[in-house]
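Take a look at this single chain, the form predicted on its own, given in structure tokens.
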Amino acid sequence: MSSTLVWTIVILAGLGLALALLLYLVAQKFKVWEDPRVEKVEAELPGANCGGCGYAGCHDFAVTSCAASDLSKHYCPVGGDPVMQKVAAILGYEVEKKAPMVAVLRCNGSCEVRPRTNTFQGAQSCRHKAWLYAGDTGCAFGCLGCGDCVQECKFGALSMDPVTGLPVVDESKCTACGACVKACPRQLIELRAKGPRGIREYVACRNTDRGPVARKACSNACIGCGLCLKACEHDAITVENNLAYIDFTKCKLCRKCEAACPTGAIHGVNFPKPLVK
């Protein structure tokens, strides 16, 4: 073997070595610790990155909660209480136990009972919609059925009903996420207690003309009389700027607020037995 070959080897050899000296200190110079537990912690996450927690993602949530006193500002919706209970043991945090929500649109608004006064030729998107105009309704507060809402669930929990023109939540699939809630330009989806057995009562509108105005857009719309907020024994419902809401922490669910709606404005959800006017 020629010198010239050794040395070769030899200088390449040398450089080599340097490089990963260099490399190794560059490493330890602009290593950023992580705590151990964020990997714990985003093992028990159901890793759908959907932002439903108030963060970027699982991994975000995981290393904000490592980083906090407590877990008061952190809660995950997809995993609910089982899986906050096991990041709580991780973190020897103490956990509050939180009802189940779900999503529920706030318009009855079908194309029946809301007849559509023009057709809207440009890019089918709520949020367009939203920005240009109206809507192709009467009615300037109701879903404008071009389903932005389904497209951002990750869940499969919402799908445009095509008799009604409106989008209708699994509520088997739906994980109260929020996504839905951020998507929909007029905020018509709400999330609410799930309740007992999946029975609640909710205002489903959002109109806030003055009852005539309204009724005439929509036939289910609320028109603000206040027999609900008097049939209501419970201090649950309230009525400003001509719109009715119910308190879904005060409500009994003993539907009489249903059984009042002149409009049917007031759903009740999976209760037994139909309601008795």
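Here the structure is a predicted model, which is why all the values come from computation and not from measurement. By rigid core we mean the largest C-alpha set that fits within 1.5 Å across both forms. Residue numbers count along the first chain shown, from 1. Compared with the form predicted in complex with its partner chain:
- After superposition on the rigid core, displacement of the C-alpha of residue 16 between these two forms amounts to 2 Å or more.
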The other form holds:
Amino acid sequence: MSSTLVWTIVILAGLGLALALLLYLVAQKFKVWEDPRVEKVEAELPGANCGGCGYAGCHDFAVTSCAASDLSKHYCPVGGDPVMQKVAAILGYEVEKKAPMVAVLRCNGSCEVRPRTNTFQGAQSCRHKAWLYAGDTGCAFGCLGCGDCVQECKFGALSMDPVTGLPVVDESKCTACGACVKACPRQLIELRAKGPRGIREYVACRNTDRGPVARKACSNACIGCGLCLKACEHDAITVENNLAYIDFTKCKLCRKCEAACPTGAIHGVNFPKPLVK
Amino acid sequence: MKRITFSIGGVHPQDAKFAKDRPIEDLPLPKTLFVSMAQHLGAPAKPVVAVGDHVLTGQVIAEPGGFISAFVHSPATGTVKSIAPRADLAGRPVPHIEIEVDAEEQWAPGIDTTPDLITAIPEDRQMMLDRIKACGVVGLGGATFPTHVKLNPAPGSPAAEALLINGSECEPFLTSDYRLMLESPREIIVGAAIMQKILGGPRCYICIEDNKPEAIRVMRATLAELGYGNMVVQPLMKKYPQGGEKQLTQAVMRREVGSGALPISVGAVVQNVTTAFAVYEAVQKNKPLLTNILTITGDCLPVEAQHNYRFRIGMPFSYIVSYAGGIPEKAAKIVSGGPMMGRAIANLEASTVKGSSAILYLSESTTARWTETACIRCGRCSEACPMGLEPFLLNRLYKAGLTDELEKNAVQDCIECGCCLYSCPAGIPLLDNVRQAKLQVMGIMRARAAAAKAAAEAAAAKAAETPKQ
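Can I have the other form now, the form predicted in complex with its partner chain, not the form predicted on its own?
Below, the chain from earlier opens the complete complex, with every other chain and molecule after it.
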């Protein structure tokens, strides 16, 4: 009786040891070495897997950043500078500070100022609409209003305003991952510097038609008159193809262009005081 | 006799050929014409006239902008007022030549404007091809592919065994091809015989759906009268999209055109009856393609108000609409082309082009989309697809963004006929999504082909360098 018990214990223990050894050897043979820093870097990243950095996700970002010799090609727009400082500390690299960015809609053709000329019946998607025709208003450049950008946003920072028919960016939620920029078939969304205390100035239009044509389609359109160009003292404005553009790296937020604009195509946001013309 | 048709898929929409008893009328010229430079498949044409020039009817005003492109001729006598971008049907800017029309019409020299029929076909094949090219003839079945390119297959492609003259006109409502077959059958048959000769004498089938018995009768009688050999009138069972060239090839020759291939790969060349008419005018009369026939029809238009008009290219749609009596009250949508494949006109000021075939007024009840509900996997779309695709699957793959899978499921073979959308009981926008998927996949395929070409060129350049060392 007792000998049966002893043999059972011996055989099972022996089997266990042999299999453990086998497992150990196999594990050694097929071991995949992973940089121990990858795990640390990944822990610092936001884990949104949005792809805003240009890599397939946060893990891919961590792996490629550990393999890279510097961080010039790696920047997490969601985490911003604080996260990048921590990542740089782990890897022992230097990282350049970048100004926080935010998505900006370069169209202000609300239902009120941009009359509808026809009704679109097809599948409600900007992509379909943009491929089929110039849109349901006279403006062939403006927002199509089906909300492809809203669907693409993983952070809930975009929503459609039912009154204006345009998407609205919630600055507190926007991480500047750039998903909406890719989603817009008309390239209406631009990532711009958030500015001090969120103050920024931009041309909310992309219409390159001649002035009268643009004005007829939308009373808020940039008509390329160049008054802003003359008003700007900092050489921040360029007018090309009947369309003005403000370079945010040069803009000093003086609001002179906004005051000069006859159509209201230039928008200033988050200024503490309203503009006095 | 057995009724023949293509074997995969297809739908049977209401016939609705209301305008079939309305004879073709000539539209008077308006004061101004706007001639588009993008009237054909391929590169836009380049204007060869300047502002202020006086042009004669039939004079070349633009030359081809590439290999696949076509000449454009002045549709009237007058003065060039401007060359500027103008919104097309979809509202997008396209270069147009504006011509202010003179009171008196004067044709360019060398054009035979008499109505006499010339049945003797020239011997010189190259001369005929050159004339077709010089007269700007393009496929008038809808795709507007330059005819001289199609009639002159690239070296190495199989010899043409059959020339299919497409008179099936499978789209509901349209009657322009039908009227042309009744009113100008001789010209069509001579045009077909010319194309037959250019292609080296394949058997020629004039394919007409059997919902047009009068056209079949007239074409048969004319064929017997003119006595061209190796040419028959082939009646077909009515089914949409019979007029698709792959479907027509399969119906008549019982040969399936492979994925991504053209009908010439199985020895078929398909040309529309209107193209045959244009080829006749080009070769026998040296008359450029300036006119086409357009049906004004719709489900909310009384038959007395429906017309078949012979229009000159460049006439604005708004002019034709007002000439015909204005937009009917109940019209909710105005379509250029048939109800299945036509495009809604977003801009009525746009001008007609070589391929314009109809102005269609549809009422609210006909055009309204259904509310989209869930796919119940009934398989009607797969049964209806004439290309043997599975639209419900492609729709799901598109929504999931799986482009590799879409390519494996041959989304690029979609002919955008709309049978899936027509048959879907759940109101799912299948065509919209499949078309978008097709665009994405074709973009990827083109990028891949370009990358492969660049790599091959780099390898060739490297191979050329090595022996020097």
